[in-house]
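Only one chain is shown below, in structure tokens, and it's the form predicted on its own.
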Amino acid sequence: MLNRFLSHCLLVAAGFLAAVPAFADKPNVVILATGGTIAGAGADAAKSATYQAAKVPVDKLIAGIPTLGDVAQVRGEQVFQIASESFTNDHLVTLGKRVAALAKQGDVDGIVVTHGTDTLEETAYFLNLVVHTDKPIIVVGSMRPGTAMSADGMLNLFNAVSTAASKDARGKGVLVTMNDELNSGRDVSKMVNIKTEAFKSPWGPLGMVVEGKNYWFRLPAKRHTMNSEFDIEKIDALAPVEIAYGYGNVTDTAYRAFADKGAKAVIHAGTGNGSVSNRVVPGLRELRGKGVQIIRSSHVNAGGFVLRNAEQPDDQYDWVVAHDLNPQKARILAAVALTKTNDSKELQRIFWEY
């Protein structure tokens, strides 16, 4: 009788284990979808640049990659369904609060944000500044829609989920996983608009993803996530910050117009070392005297680096320099920082540290 009872128990246990999903012991990853090319679709497989962005819902993106279940238990949420050039500050705050809420949940091990590539670098840097967690947050997009030949979205998303599920990605800040590279959300930028290797960091990637395994070569040096003084839970709106472009024959018209519309800071996207035309200097000094922060950055594509008191006497004019941040990332940092302080010395400290 005892042997028969034990045999019955073993059969019941075996049946129970067989019924447990294969992913029960795998990390839990949430995909927050916002639209973009990775959710795009075109009418012709030969067209990789002619398509409609933000057409495919997140459930279909997930269903299109059955092997995601091999690395994580995945579920998706459709936060937005837009092309990323239409992202606003309000979209950033909404997304940031949702990412932060998920990061606090014990049943979430990593978060992936699918995003259009046009402003992907801005969103990645924003999340890097304001979400307090050491859990992996991966922002991912694609340069080609899923309907195109050699579409890159499927592998990019698989690598993003794989990275979000990995313990070795914890504590490294927000990452961008595209074209098999692991880049810091702080550094990476879109350098080309029609190639799959479009996203690069001027200081090189943090690592690579090869067949679902991460290989790391360096760590972020700037403050981020858990070590940031900014917290999305305390931010309901970003400060209005605009960008004015420097070029030959430039005037101060754009700077003045932005200030008249209520900008608290204007990012000067200057040539070279954030150079400012002598035709523009008087106007910018006048705006600074009225309380508008002037922040010098460079529109050099790969590694624009603005030195304080070089080209312009920043101390004398009470201007801020953006360090190595490009104009669009400088706008993000200024919009976040100005929610806490309007002191130019504090702003300069923040630009050095982040």
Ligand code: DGL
Contents of the next structure:
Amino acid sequence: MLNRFLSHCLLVAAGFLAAVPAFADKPNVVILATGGTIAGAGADAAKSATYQAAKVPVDKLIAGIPTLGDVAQVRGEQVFQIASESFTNDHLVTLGKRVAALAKQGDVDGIVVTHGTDTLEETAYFLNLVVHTDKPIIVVGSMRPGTAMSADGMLNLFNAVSTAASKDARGKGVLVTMNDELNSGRDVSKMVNIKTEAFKSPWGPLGMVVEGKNYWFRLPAKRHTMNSEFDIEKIDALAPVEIAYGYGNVTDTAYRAFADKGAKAVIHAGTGNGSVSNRVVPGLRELRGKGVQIIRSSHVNAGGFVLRNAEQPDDQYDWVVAHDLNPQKARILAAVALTKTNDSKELQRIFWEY
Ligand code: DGL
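Having seen the form predicted on its own, can you show the form predicted together with ligand DGL?
Now the complete complex, all chains and molecules, led by this one.
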């Protein structure tokens, strides 16, 4: 009888120990969910492109990866539940303030933001500019919904959490973990919209994450996070900045319309080296004369590289060049920078440094 009682006690004790979370001594990671395909759901496992984004709540995303508890103590917050093409400047500011507040908490070791891939690169760059922390901040999405065969969201999210829990990811700025790569939130961009290998940095990834371990090959060169002069705690609204696309037969209609609607800067998404049609130059010079900042970037796919006074006499026109930032990232930097300065020479310094 006694033996049965003792063995019963041992079984109960064993059962209790098994129930103790496996992550009692693990880093604390918070997942801020905003929607996108990583939270998408479709009706047919064979359909990886036909689904509804922003359906699955964060707790279900976490529950869908049982091994997360092996790498971190994870909890989730549903900040938004939207497709990322619908992000606004206000969404960015709200998200940035939440990330910054969590980063200040002693019981938070890393933060993951799940996000649609359409504007993921913009949000990652924005957080890189305005959140003052050296704790890992990882922005992650997926190209296929979890309901599709060979869905990529689970591993992308696992990699994001394992990286957010890693001490070696500290101080490297905001990172993006897609398709096993570790990319800088500043450099990475969605280069193709139908492959799991969608995100590329023109100058290469920082490293790889394989089986929960990070392998680093390079470090960010531009100012970010702790070394940024911009602070989300001092920003309540971003400046209105718009993008106008350059192409053959272009006119200055869009640029003028944006300025008429109050744009403080217009990003010229130019061909090649940020080139500007001779049909548009006079209009841009007129807008500059009215105080609108003109910022030349390039819409070439695998990485523009716009230099001052090459395609246009920027010194004479008092224009700014976006260097290697694509138009959508140039918009983010300009929208942040214009909260602090409207001086074109200061803006140009900022575009060289960030
Ligand atoms: N609607 C797109 C978005 O939310 C889906 C693309 C994705 O998340 O992969 O960005």
